[in-house]
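Next up: just one chain, as structure tokens, the form predicted on its own.
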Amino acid sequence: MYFHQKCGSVEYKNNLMSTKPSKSQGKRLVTIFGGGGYIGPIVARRLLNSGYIVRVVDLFLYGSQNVMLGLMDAPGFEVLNGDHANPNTVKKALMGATDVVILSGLVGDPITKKYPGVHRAVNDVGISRLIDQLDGQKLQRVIFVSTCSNYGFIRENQVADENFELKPLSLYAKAKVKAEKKLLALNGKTNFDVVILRFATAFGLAPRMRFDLTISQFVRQMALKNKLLVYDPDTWRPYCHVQDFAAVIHNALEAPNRAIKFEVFNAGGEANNYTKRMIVETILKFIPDAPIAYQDHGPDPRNYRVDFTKIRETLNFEPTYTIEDGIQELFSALKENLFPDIEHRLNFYGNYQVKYPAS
């Protein structure tokens, strides 16, 4: 991908960064790794619109270069494509940066699994060399989005708080554990002050769609009146809008220290935490003639409620989507026929092949 931009004193040529720092004339600059997925266009958008310089990081492994080009045009943009786990990427990312989001990875238990070495370097070596590279950059605050997968399996009677023993299940949440480890052990060892977001699982309409995650996985394939298998309906998780999640990362950033400095937050709303049952009687409501089945004992046994009370009374923060928000606002996208390439292109609209590192 080629262009040539100019923002503030940094300048792109064939994506390359100059050695020059940028000069935002007193804002904060956001570098986001990993701003290229499912959810960091959303974030981008946000942030820009809030007056903030931003730049992405991506490594565009999913060929999702392309969702990048609705944000070219915008005052303050500027993207960079490489890996997290290369020291002179990194090293380019961080000029003049005054804040840091950490979105990137391998995402999801299927990739990590699928993908182990892969997910060695990109989620265990490559980010820990990330974080040992963020000290001494005269960051303000670095932001780790990690997940609510970290809590694996827990009962039917209790909720997980902050608190709450992790029990990470799968190579993807073990690797965020033991990267929220490592950056709460920096606490009073930095010059940076850090805030972890354990995320719920995303839903919504955004540039690059995801069609392997349940909400709308389940809405697409009932929407074609394929017959849907739904394992273990009857087990629990949090959900969260994609827009949802650039006002939490939002208010992280805008958040006083005292609030936030390292500080973990479990990210989503308590009306969002659904079993897949009500998943599917919500889309019932919406796609009445859907054929259904069901199965116990599926290949993922993750079962978990969240508790949302901190990052209310500390972030100020209410989802603003339910989940039927979302299912009708896909649902309309899909009759309109806005994913005509979803067939052709799977690899883009899912997290489900990747070539590492890319050539």
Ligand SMILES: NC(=O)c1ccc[n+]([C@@H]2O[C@H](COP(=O)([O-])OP(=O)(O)OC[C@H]3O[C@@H](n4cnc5c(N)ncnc54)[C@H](O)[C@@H]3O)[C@@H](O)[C@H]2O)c1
Contents of the next structure:
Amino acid sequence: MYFHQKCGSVEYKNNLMSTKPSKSQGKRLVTIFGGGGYIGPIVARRLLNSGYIVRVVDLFLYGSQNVMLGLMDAPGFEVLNGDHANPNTVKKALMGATDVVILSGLVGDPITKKYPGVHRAVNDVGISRLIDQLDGQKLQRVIFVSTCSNYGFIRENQVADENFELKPLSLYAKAKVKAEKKLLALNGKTNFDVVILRFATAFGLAPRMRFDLTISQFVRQMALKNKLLVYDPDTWRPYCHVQDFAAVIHNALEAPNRAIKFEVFNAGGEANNYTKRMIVETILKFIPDAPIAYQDHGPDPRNYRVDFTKIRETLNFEPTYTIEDGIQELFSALKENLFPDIEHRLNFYGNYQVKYPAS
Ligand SMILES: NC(=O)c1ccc[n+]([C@@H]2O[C@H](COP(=O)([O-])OP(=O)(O)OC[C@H]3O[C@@H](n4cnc5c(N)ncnc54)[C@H](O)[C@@H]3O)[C@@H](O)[C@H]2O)c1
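Since we've got the form predicted on its own here, give me the form predicted together with the ligand too.
Whole complex next, starting from this chain.
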């Protein structure tokens, strides 16, 4: 299925786009693979507000198509429903594009462990093929969104900067490391620049919330007064608000070439390096009577604190949202019953099940 919207100069014929000289001349067209998930729509909105043409390409693994409706009124917004592993989809997706942002994939340790075959097809073979297809296109920038999970488990007294040894523990992070390497190996061989952004764990309100991520999951369980069992409460992770991630991507598109060319950046801020216990204690300020239990030796051994000096100094990026801000906004949204359908649409609100290829 191919949705489209006319955007000033952009027209489609037989699903192909032709650009006529008019208002959008000179505007950058950013194709966002995976723009229909948790983070993507926030990025799309920010870029549209800043005058970019935005094309979201997504196969909507979690049934999040309706989220796109909130963007359809924006001039310059287009949607292509398709698979990044399908060369025909990618060909259409790249037509006229000046820049690419890659968010697409099977995201998270649990789902990649549950569906190793889909993981291979999407995160390994699919991404590799997509990267191959970028060559020869008239692109300026390719932004690949990776993860701080690549650092895996690090010792208590250490903080990972971008040169820190990568020890990916999961299939998910291993595929991210592989894709990073493949993209960085293109240095000097392409006419576009590559930027790798290793994202912290996301929090914050979005049209497709993910209640399978630590902060949102904890806030919801505690708001429901369900007993929350917190494994390995003293393990560290960095977190970052989805609006701040949109700002990072925007900065990476606008920064001068010399600053970002084939560079890797941890994306987040030190103030949001938190342990799980610190998160729970912050939520308790809002929900003091929530029942909590702690247990060591849980199923997810990841423990990493991350250094964000490079992104602060090079891209001038500092998160604007604290973890407490994110908790407060989510708690307010839950109190106002803004997610009345969670129990009926569990898979929309988290990465739990997939059918691939989508039927
Ligand atoms: N959410 C986080 O905490 C976090 C942390 C670090 C890195 N990241 C990275 O940020 C990106 C976005 O994360 P998110 O939380 O929005 O994930 P998400 O699962 O909500 O979104 C991913 C989107 O990609 C789409 N997709 C999957 N396979 C596809 C394919 N083959 N072709 C086209 N579309 C496909 C899915 O349908 C989904 O809409 C991912 O690359 C993820 O690895 C996220």
